[in-house]
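Just the one chain here, the form predicted on its own, laid out as C-alpha cells.
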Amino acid sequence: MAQADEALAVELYTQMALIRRVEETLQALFRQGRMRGTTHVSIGQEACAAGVVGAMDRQRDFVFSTHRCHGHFLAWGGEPRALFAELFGRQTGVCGGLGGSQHLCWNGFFSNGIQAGMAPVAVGLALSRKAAGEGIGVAFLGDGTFGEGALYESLNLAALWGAPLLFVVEDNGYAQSTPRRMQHAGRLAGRPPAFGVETVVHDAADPITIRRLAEALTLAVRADCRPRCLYLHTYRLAAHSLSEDYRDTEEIERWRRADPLAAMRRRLPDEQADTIDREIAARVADAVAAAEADPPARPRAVPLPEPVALPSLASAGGEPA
C-alpha cells in the first residue's frame, strides 16, 4: 500500500472499529435493561458511513440520516458519550436525552425514524444552501425507502431545480426482515437514473473504494450544483431491532465471513489494530460509565397557542350539517 492508502486504512478501521464497538455496546445494554426503547444498528455496514462522511467538508456541509443512523453520526464527528447519554435519556444526549435512538441533531447532522421523511427537507436544506453559496449534503436512505413515494417526489424536485445533494443508497436487502425481491419489482439502482440523477453502483466491501467514490462524486455535486446518487450494496449482520430475526442463518453467516470490518483489519499489522482496538474498547466503556452517571432529562414545556374563537355558523351566514 501507498503511503497516503495505508494512512486512510488507519482512519477508516478506526472508524469503523469505534462503530462497531458502541452499536455492540447498544445491544448489551438493551438487553440488560439499562436502556429503554428500541434501537436500530449497522453492524457490517461500517463501511459505508465511514467511506462517505469523510469525504464531506464538516464546516459547510449536512448529513441526513435514517432510523439506522449511529454510524452516521459517529462518522460525522459525534461523541460516543453523547450518543449514549442520549440513549439514557440524560442532559447531557445529543437532544438533551429527549430525541432517543432515531432522532439526533447536532452540528449540521439530521436523523428521523419516518422512511424517505429526511428526503424532501434533505432537497430543501440543499436548495436554501445553494442559493447562500454554502456547501452541499448527503441524504442516507435504505432500500426500504424506495417502497415510499416521498423518496420519488424528492429525487424529481433535486433534479428539476439542481440540489447540490449526494444520495447515498445503502442497500442491505431487507426492510426489516423483508427481502428485497418480495417487495421491489425491478432494480431499484435504475430509478435515480430516471429523473436524470446521475448514478454509481458499487459493493461496499472496502472502505477506501467508497471514500474516492464519495470524494469523486461530492467534487461533483459542487462542481455543477447538480444530484448524484451513490448506491452501495452492503449488509446487516444483526437484526433489524431489538426483535427476532426471521433472515437465513447461513446467509448471515456466509456474509459474516465476508465482513468487511474483518478485512479492514487485516490490512493492518496485528500489534497495530490491537492497540487501536483496546483504545477503542477504553473509550466506549469510558462513555457508558459518564453517560450513566449525567443527570437524568429535563422534559421542556412547550406553551400551547390561545384558542381561536371561530364565528358561528348563524353570525357566518351558513346553514347548519
Given for the second form:
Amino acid sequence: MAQADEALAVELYTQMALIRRVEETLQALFRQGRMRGTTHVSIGQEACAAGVVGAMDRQRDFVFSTHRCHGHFLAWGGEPRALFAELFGRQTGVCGGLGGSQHLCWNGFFSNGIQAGMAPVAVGLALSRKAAGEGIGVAFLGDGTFGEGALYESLNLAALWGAPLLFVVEDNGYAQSTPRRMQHAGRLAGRPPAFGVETVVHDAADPITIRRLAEALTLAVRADCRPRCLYLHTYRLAAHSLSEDYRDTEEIERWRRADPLAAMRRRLPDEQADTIDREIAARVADAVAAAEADPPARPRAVPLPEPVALPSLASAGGEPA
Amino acid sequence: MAQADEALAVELYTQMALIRRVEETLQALFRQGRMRGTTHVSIGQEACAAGVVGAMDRQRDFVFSTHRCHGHFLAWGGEPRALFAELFGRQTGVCGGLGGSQHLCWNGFFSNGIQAGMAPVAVGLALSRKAAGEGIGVAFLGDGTFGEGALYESLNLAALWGAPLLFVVEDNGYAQSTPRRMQHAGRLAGRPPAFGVETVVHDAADPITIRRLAEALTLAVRADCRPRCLYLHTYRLAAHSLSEDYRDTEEIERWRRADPLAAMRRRLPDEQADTIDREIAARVADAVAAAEADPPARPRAVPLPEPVALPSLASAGGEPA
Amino acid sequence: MTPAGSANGTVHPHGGGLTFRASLTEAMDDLLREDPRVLLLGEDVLDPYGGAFKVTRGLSGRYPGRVLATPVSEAAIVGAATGLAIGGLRPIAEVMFGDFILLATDELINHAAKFRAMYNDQVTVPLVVRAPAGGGRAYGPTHSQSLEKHFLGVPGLKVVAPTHLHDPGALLRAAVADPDPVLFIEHKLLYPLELRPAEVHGTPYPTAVVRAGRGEPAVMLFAYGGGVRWCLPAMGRLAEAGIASTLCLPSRIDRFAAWPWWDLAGRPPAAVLVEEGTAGAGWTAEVAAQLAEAGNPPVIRRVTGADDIIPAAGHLEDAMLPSTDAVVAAALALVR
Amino acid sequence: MTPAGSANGTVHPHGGGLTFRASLTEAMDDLLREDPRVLLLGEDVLDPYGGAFKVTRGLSGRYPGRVLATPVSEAAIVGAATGLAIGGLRPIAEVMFGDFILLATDELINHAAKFRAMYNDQVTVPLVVRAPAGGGRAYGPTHSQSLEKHFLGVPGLKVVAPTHLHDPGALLRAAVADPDPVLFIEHKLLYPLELRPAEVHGTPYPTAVVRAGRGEPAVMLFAYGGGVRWCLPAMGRLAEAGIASTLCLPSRIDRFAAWPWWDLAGRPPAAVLVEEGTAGAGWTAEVAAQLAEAGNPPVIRRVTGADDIIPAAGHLEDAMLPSTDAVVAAALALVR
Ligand SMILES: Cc1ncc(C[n+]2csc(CCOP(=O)(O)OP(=O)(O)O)c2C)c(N)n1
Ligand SMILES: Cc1ncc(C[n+]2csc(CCOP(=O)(O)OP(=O)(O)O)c2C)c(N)n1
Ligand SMILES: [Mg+2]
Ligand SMILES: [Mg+2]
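For the form predicted together with a further copy of the same chain instead of the form predicted on its own, what are the coordinates?
Shown next: the complete complex, the earlier chain at its head.
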C-alpha cells in the first residue's frame, strides 16, 4: 500500500469501527430499556458513510440523510456524545432531544423520517449553494425509497436546473421486510439516468474505492454543477429497526462473512487495529456515560408560530363602511 | 389503399373531424359567453384520440383521460350532446353538469383535472379487470405530466404487479405555456422503460399508423397483462385553454400546415369528405341546440356522506364505568 | 367472528381477552374468507413481518395473492386502491404510519372522495385506508402525529376511529361495506388493549357512552380514538371526587353531531373536549362549535396536544400530549 | 411601494385604483429589486404568460434568472423552495391552483413546518407558498376549493389570507420577511378588485375591522379572504334594515384569537361566522370554539360552503357556496 492509501485505510477503518461501535451500543441501550422509541442502525453499511462523507467538505458542503442516519452523521464529524444524548432525550443532544434518532440536524447535516421527502429539499439547498458560489451536497437514499414519486420530481429538477448534488443510493436489497424485487420493476440504477442524472454503479464492499469514486463524482459536481448519482450495492447485517429480522439466515451469514469492516480491519497491522478498537471503545463508553448523565431535554422555549398579538382596539376609531 | 384501410380512413377521418368540430364549437360557445368556466381543446391532436381509443373494446375496456379529454371521450363513443350539456351545466350532461369539462365519467371513461393523479387509479382499475379476467385500460398523459411523482409510482406499480394498462403519452411539446425542454431533463420516452414499461415512440401525424400501433400494443397487453407505453409526438394547434397563446406564430403555422386532420381529409375522395363534414356539422349543431335547451343541472339529491343518525338515547340504560 | 353492527344500547359482546389489534386482524381474516372481493395492500404487510404494527400478521399465509406488499409509494397505494374499489373490489389499504397519509392527501381528497359526487353517482369508491396514528411511543416528530383532523370536513370522505370500547373489527367490516371511502384511524397505543364491553348506540359506526359516578352528570366528556386512554381513568378520579360524568366516544368522527348527545345526557353544565392532536380547527373545535351554535351551551374546555412538533424525548412527549391529569383538571376547573 | 406593516388603527394608504392583483405583483417587484435573496418559482410564471392568474406578469423580464418556471411538480416545488429557504434565500413559490397544494402536503407539514422546531431552532424556513384559492368561476370540483382549513393548526405553519381591505402586497412582504413558512391564500375573485381603505389593527398581519350601521353593533361578523365579498354587501343591507354590525377580517387565520375582537367590539349578542370552505372542523369551527370556551358566548351561526363537491355548473356552484343572502339571513335569524 502506498503511504497515502495507508493513511486512508486507517482513517476509513477508524470511521467505520466508530460507527459500528456506536450502533452496537445503541442496540444494547435499547435492549436494556435505557432508551425509548426505536432506531435504525447501519451495521454492515459503514463503508458507504465513511467512503462518501469523507469526500465532502465540512466547511461548505452539506449532507442529507435518512432514517438510517447515524453513520452519515458520525462520518460528517458529529459527536457520539451528542448522538447518544439525542437518543437519551437529553439537552445536549444534537437537536436538544427533540428530533431523536431519525431527525438530526447539525452543521449542514439534515435527516428526516419521511422517505424521499428530503430529496427536493436537498435540491433546493444545493441550488442555494450554487447561487452563493460554493458548496455542494450529498443526498443519501435507500433502494426502497425509489418507491416514492418525490424522488423522481427531485432527480428531474436537479438535472434540469443544475443542482450541485450527489445522490448516493445505499441499495441494501430491502425496504424494511420487503426485498427489492418485490418493490421495483426494471433496474433501479437505470432510473436516475432517465432523468438526466449520470450514475455510477458499484458494490460497496471497499470503502477506499467508494472514497475514490465519491471524490471523482464530487469533483465533477463541483466543476459543472450538474447532479450525479453513486449507486452502491450494500447489505445491512442487522434488522431493519429493533424488531425481529426475518431474512434468510444463510443470506445474512454469507454477508456477515464478507463484512466490509472486518475486511478493512485485515488491511491494518493487527496491533494498530487493536489500538484503534480500544480507543473507540473507550471513547464510546465515555460518550454514553456522559450523555446519560446529561440533563433531560427541555421543552422548546418559543412555541412556533406564536399566536397573533391582541391589539388594543380601545384606542381605535373607525368609520362606518 | 386496400378495402380495409379505406374503411379505416373513413372511420378515422370522421372521428377526427367530429372532435375538431365539437371543440371549435366549444371555443365559439365560450367566446360568446354561452358557457362559464374554462376548457382545454385538443385541436391538432385528434389523431391520438381517434387512433388509440378505437383500438379499445368498449364492452370491457376503460379509458383514463386528462384535462384535455373531449377527444378521448368522443372517440370512446361519448355523445356530443352529453358533452355540450355537461359544459352548459345541464341535467343531461355526462355527469349531470357536476363535473364540467375536465371531470367526465361515462361507461368506463374517467377524467380528472389533477395532473397524473389518475395514473395510480388507472393501475388499480386495470388490476381489478385482470382479477375479473377481462378488460384492459388506456391512460392518457401529457408531456408536462411527467413532472408529477405519482406517475412514476404508477409506472413502477403497473410493471411490478402486471397491470393490463397502456400508457399513451401525447407529447405536444408544452405544458401550458412552458416548453418541454424547460420542464424535463433527459429524454421523456426513456423514462417508462426505466420502470419496466416497454415503450414505443412514434410521431402522431398519421392516425392509421397510430391505430396499428395501438392494436399491436393492446394485443400484447391483453396477452401478458404487462403495461406498455405508446409515446406520441404531437402538437396542439389551439391555445392551452381559453387564454392567449404566446407560442411562436411561425411554429404554430408550420404545424398547422401539417395538420393531421387536413392530411387525413386529403386521403378521402373530396365528395366523401364533404358529405362527412356536412353530416358532422349538422350533428354538432343539433347537439348544441338540444343541449342548450336541456333543463339546468340539479343539485345532487344525496349529500355525501350523510351525517351520523341521531340515536334515541332515551331508551338506553347504562352502567357506571 | 363478531357481529357486523351494534344496535342502540347494545353492550357489545366482547371482552373475552380479545385485543383491539386481534379484533382487527380477525375481522380482516373473516372478510378475506367471506368475500372474494376483499384484498389488503400496504407496505410490509406480508408474513412473517405482518405490517409495522402486526395487524395483518397471519393473513398473507392464509390468503395468498390477496395480501399485497407494496413499494414505498403512499400516493400509489391509495390511488391504486381507489381504482380497485371502482373496479368492484373491496381494498383495505394500510398506510404504515398515519403521518404518511400526507403523501396521499391528493389521492384521498381530490380523487377517492370526489369521484362519486363529481361523477354524478356513476361510481362508488368502497375504499378503506387504515392508518395507525398517535403518539406515546417516543417515535418523534414524523411518526407520532394525530393528523386525522386535517381530513375532517372533506366532502365524500368518512373518518372512523375505533377504541377498545367499540368493536374495532365490526367497525372495520362496516367500513369495508361502506360505498364511500373511509379513513380508518387506529391509535397505536390501543393495539394491545383488551376490548371492554360498553354501551354503544347507532349503526354502522356506533358511539360508545360511558357513565361514571352517581346521579346526574356534572360534566360531559367528548373524545375519540386514543383520547379514551385518558378519559376513562379521569372519570374514575372525578367519580372519587364526587363528580359524575358521561363520556361520549363516537367511532365516526367526521360529521359527528355533538349536541344531541349532550342533550340526551341531560345537558350537563360543563363539557371537556379531548383530542390528542393540536387544537386549531380540530375535532374538538367542531364539537365546541356545534354546542355553541345550538344555543345555551355548557361551559367548555378543550384538552388537546400542545401547539408544537411532537418531540422525540419521551418525557417531553408525555408533557405535551393530553393526559389524565389534564382532563381531570379541566373538568374540575369547569365544575368548581 | 407600500409600507411593510400597518400600525394599530391605521387606515392603510391604498385605494388609488391599485388592484389586489397589482398590489401583489408590485410587492414582488419591490422585493426582487430590494432583496437579492428573493426569488419566485412556480408553474408557468414566466412572461408573457405570467402565471395562470397573471400575478407574476412582468417580473421574469425584469429579473431574469430569479423567476423560475418549474415542471409540474408541486411536491418538488414546495420541497425545493424549502431547501432554498434553509439555504438563506427567500423563495416565493406559487402553486397554480390552491387545490394542488394537496400534492405538497407532506413537504409543507412534515418538512417545511417541522424543521425549525424539530431541529431545535438550528434552522429557519422563510418560505412563502402562494395559492390562488376558492370558487365562483365555474372551474369545477378540482379547481375551486378552499382547502386552507386543512392547513390550520399545523405546528410551525402560518396561514395568511389577504383581502382588498388589507394591503395584500404588504402582507406578502411580511410573509417573505417571516422566519417561518407561510401558506399565502389568494382568493381568485379578489384579484381584480381595487383596494379599499379600511381600519386595520396589528402587525405584521393586520386584522381589518369594518363597522356599519348606527349605534352598538347587534351582530358581529367574522370572515377571511374571499368571504369579504359577501360580508360587505350584507352589512350594507343589515344597516338598511337598522341593524348595526362589525366585521372582523383577520389576514392571518391560523392561531387567530377571536374572543378579544368580539370583546373589544362591545360583545355584540350575535355572531355570524363566514367561510367559503365546508364547515367541518374549519376556520369558523375554531372561531366558534374560542367564543364558546371563553364563556357567555354570543349566539352563533356559521355560514359555510355546502358539504359536497363544488359542481362545475355555474348556477349550482353559486347555490352551494355562501352568499350575501345567506349572511344576511343568518344575521337576521340571530338578531330577531
Ligand atoms: C413516506 C414513508 N413511508 C414509509 C416509511 C416507513 N419506512 C421507514 S424505513 C422504510 C424502508 C426504507 O427502505 P430503504 O429506502 O431501502 O432504506 P433502508 O431501510 O433499507 O436503509 C420504510 C418503508 C417512511 N419512513 N416514510
Ligand atoms: C396537479 C396539477 N398541477 C397543475 C395543473 C395545472 N395544469 C393543467 S394542464 C397543465 C399542463 C399539462 O401539460 P401536459 O401534461 O403536457 O398536457 P397538455 O396540456 O399539453 O395536453 C397544467 C400544469 C393541474 N391541472 N394539476
Ligand atoms: Mg434498503
Ligand atoms: Mg403537453
